[in-house]
Every structure is written in C-alpha cells, then in structure tokens.
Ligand code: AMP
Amino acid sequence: MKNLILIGPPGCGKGTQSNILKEKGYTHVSTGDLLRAEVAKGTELGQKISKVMESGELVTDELVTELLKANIDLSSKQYIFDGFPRNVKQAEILDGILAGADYSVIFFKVDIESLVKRITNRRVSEDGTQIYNLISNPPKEDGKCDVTGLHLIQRDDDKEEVVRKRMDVYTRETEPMVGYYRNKGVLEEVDADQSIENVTEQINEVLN
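Could we see that chain alone as a structure, in the form predicted in complex with this ligand?
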C-alpha cells in the first residue's frame, strides 16, 4: 500500500474521505489537527499559531514540518497526508521526508463558489454537537436546533470573509502543487462535487 497525499480546498471532503480510507489500514495525519492540538495546550507557541490560523494564512513551513516529523513513523505505517503539503516548498520537503517511499496524490476537484456557499450556510447548535445547512439541511424552526432546542450559531471560521480568505490562500499557495505532482506523474483527480459515497467510489477506482 502506498502513502496517500490529499489535495483540495478547505471543506472539500478530504477529512471525511480520510475517515473512510482509514478502514483500509492507513493512518491519517492532518497538520490542521496537530496545530489545533498545539493551540489547545495553551502554550505561548499555541497562542502564536492560533493567531495565524484565525487569520486564514499559513503557519510557517518550518514549524509545521517539525510538528509533522514528530508525529509520523514511516518505517511501520502508511499515511494519508491531509493538509500537508500546502505549498510547493512543503511538497519538496515531503519528498525529502518520504525518501523514496511510494505515494499517490489525489486531487479533489471542486467548484470553489459552491464550496463557499456550502460552508457559509453551515450552522451549528451552540454546544457544537448538531450541524445544519440552511439550504440542504435546514432546521424545522428558524435559528433553533431540532435535537437540542439550543440556538444555532455560525462558527467564526465559517463566516464569508474568513472562508474567502482561506480559499484565496488555497488558490495562491496550494493549487500550484497540482502542476508539481502532475509533472511527476503521480496525480489522480476525483470529482469532489459529488455525494460522499460517489467520491469514495472514485477514490477506490483510482487506488485499484
């Protein structure tokens, strides 16, 4: 089994598909999750990271590379890399880390405008346990959670201004990696504007 690198904009379904792929025996590593764990520790470093993440910009290559290296063991595991690499420099760094180990890259192709619409219409119950979408999965009563009865709120990072910023960073920094991997002949594309099941099916076809 080869390592897998997933590329696509925020909210395109990489995390969801990673959870499904784990059943095949991969270990999922998400630099976003590793960074959030660092923030949760409340250290000085965590506070610095938190500011950058809130702005929608990228954390430095050095910091995120150190964090990644400290959390993987390539000698015994096959990984799904989710959220790393995030730019061409990081793609080169990962090539160094993988040191010749085989990998495939899956590019989640999506329409960015529909993605922005989907994310900005997301609402969650105040306790964070229930997720709605004002268009595809609205609550029965406006602004109120069907299950808990709590108010529905919009997460800060789902607000349009923040979402647009993250998409711009993606287009500017991350998308150029598609060309990098295409030139290496390791790039596979899936149409991620489909149902979860359909995207899983496309990934399975690519992996077989």
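Next up, the form predicted alone, please; the one we just looked at was the form predicted in complex with this ligand.
There are no partners or other molecules in what follows, just the one chain.
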C-alpha cells in the first residue's frame, strides 16, 4: 500500500474517507492529535509545543516536522496525512520526511459554492449526537431532532461567514498544492460532489 496525502476544502469528506481507509490497515495521522499526545507525554518536544500553544501562537513548521519524525514509522506502517500539509512549504517538508517512501496524493475536487450550501444547511441536535441537513436529510419536524426530540442548532463554525473565511484560507493557502503535486506526477483526483459510496469507489480505483 502507498502512503496517502488527502487534500481538499473543509467539509469535502476527507475525514469520512479516512475512517473507511483505516479499515484497510492505514494509520491516520492527525497533527492535532499528535500535538496533544506529545504534550501529555511530557517529553522535551512536548514541553516546547506546550509553551507555544499556551502563548496562543501557531506551532511552527519546524516543530511539526520534529513531531512527525518522532511519531511515524514508514518502515512498518502506511499513513494517511490529512490536515498536513496545508501549504506548499509544508508539502516540501513532508517530501523530505517521506523521502524514499511511495505515496499518492488524492485531491477531493468539489464545487465550493455547493460545499458552502451543504455546510451552512447542517444542523445538529443540542446534545451533538444527531446531524441533519436541511436540504438532503431534513428532520420530520422543522427545528426538532427525530431521535432525541431536542432542538436543532447551527454550530458557529457552520455559519456562512465563518465557512466562507475557511474556504478563502483554503483557496489561498492549500489549493496551490494541487499544482505542486500535479507537477510531481503523484496527484489523483476524485469527484467529491458524489455520494460517500461513489467517492470510496473512486479512491479504491486509485489505490488498485
């Protein structure tokens, strides 16, 4: 199996497909989880990271690089990288970490306006256990969860202003990686506007 790097805008389905891929034996690399785990272990690296996080600053690329090198074993595992890299500079850093390892990049191609519409129409039950979409999966009774009977709410990060800001950051920072990886000959595209099952099928074709 090849290592995989997943890129695409927020809400395009990378997390869902990562969970499906883990069932095939992949190890999912979440830099956020690694950061928290390293801090909890109290290592020298964890203490450096903790100081940065406590100050409210972003963890530097150099620290993330050190973190990845300390926590991945390319000789015995195949990884899914989702959330890192976020820009071309980080892609170059990951190239160095993956030197000699086989990998493919899967680009989740999606219409941004359709994605914004999908995310901003998402609603969750007040206890956070049930998720609806006012367009594709509406509740039977407007504003009320079918399962719990609780009110449905829109999370702050699903509001249109916030969603559009996230999309702007993606377009500015992350989308240039598509050209970077295409030039390296490792980019594969999937149509992420399709159903979950269809996207899974497309990814399986890439992997075979």
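Note that the coordinates shown come from a computational prediction; the quantities given were computed from them, not determined experimentally. Shifts are known only where both forms have a C-alpha. Positions refer to the first chain, counted from 1. In this text, the rigid core denotes the largest set of C-alpha atoms whose superposition between the two forms falls within 1.5 Å.
In the core-superposed comparison between the two forms, the C-alpha atom of Asn71 has shifted by at least 2 angstroms. Residue displacement note: Thr27 has its CA displaced by under 2 Å between the two forms (rigid core superposed). Once both forms are fitted on their core, a CA shift of 2 Å or more is seen for Glu62 between the two forms.
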